[in-house]
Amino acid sequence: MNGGRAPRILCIAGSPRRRGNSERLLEACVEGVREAGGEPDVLVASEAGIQPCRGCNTCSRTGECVIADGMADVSRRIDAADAIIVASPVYFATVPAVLKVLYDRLQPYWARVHRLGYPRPVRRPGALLVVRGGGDPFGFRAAVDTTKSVFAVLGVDYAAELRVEGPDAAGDILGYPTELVRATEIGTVIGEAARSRGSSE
């Protein structure tokens, strides 16, 4: 896949607000991808200029979405990652608008594979890093089985997961050595798995 380079690990930064529990989680995360000689590619959602999905359907006629705006740059650093990793927080048991609306636009994937019959995406690794702050009795599985639906779509193979409950206000993660430590684990395991299909290609 990766051709003897540096494998690309594209980190997603699901949250709304800059500098939170969620981005600091990933930023441990990318400390483990570099340490496994790996690429990080950091893309913050909310700064990525997405429209929402129109439901018009005409990716399943043509495999493109016809909104024109930065889900293209997003595309191409997709199909571009030999892994994919995304920390957000949880708001009302699922993910923030932010990253919901990234989700969605993925719409083409699945309409190029399932509608139109183009080859299915080479496999590569995947994690998923979520926090929220508690309290709420639907916890996580909203958030998790949102994002594995949407790896299933990109080729991505749900490799490693960090749920964390309790921080709340933004720093509060810095609270959670633990759990930062995890983080930085899952992101050179991630780079290692990349890496390892990379070389057997």
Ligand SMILES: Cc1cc2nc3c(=O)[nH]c(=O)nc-3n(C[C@H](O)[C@H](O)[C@H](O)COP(=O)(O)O)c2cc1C
Second form
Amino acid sequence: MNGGRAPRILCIAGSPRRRGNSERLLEACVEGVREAGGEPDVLVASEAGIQPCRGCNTCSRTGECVIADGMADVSRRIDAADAIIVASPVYFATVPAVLKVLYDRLQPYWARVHRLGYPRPVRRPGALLVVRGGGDPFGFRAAVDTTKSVFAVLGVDYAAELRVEGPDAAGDILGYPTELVRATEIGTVIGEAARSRGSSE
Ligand SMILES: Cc1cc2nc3c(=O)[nH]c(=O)nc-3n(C[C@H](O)[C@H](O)[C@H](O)COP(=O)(O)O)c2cc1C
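Can I get the form predicted together with this ligand as well, since the one above is the form predicted on its own?
What follows is the whole complex; the chain from before opens it.
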């Protein structure tokens, strides 16, 4: 599918806090993507200029969203990706609003398949890096399940995951060297999976 070019790995930074814990994990992951010969495309959700889904369901009739904003660029980058990696903190048990807004705007991808009979998307690998401060009983589950739901709609296989509990202040993640190394390994794994996907198609 990628015709001999470097596989493009869309790396979505899901926190509203720039260079916080999840984004630093993503940076470590991007190193791994590069080591595997992948071409990272880093997308910062909070800077993508995306309005919330209005629930108008026009996409169920047309396959397209009525809102003209930054989502057009995000969709192009999703469509061009050979793999997708999301890095997110946990906010009130799930992903932060800036990432959830992006997720909700993926409804046209669901509508095309489930309302309009388009073929299902070609499979590609993906991963989630998720950080939480901890101290509450709700864990990672909602953030993980929400992302799995999005990956299912995009045809992304949930191939790897890293959960880190404890980092809270920006930069706390630097005290978790093992997890940073694991993030780099995940980048390598996903980069290689995207490459072999390209050569097998
Ligand atoms: C609005 C808000 C809600 C949060 N909710 C939770 C939560 O439900 N559970 C949790 O463990 N940590 C929660 N946290 C802590 C963050 O997960 C933690 O600070 C994390 O390291 C932030 O990652 P970031 O630097 O990538 O933004 C919350 C933080 C904020 C600002």
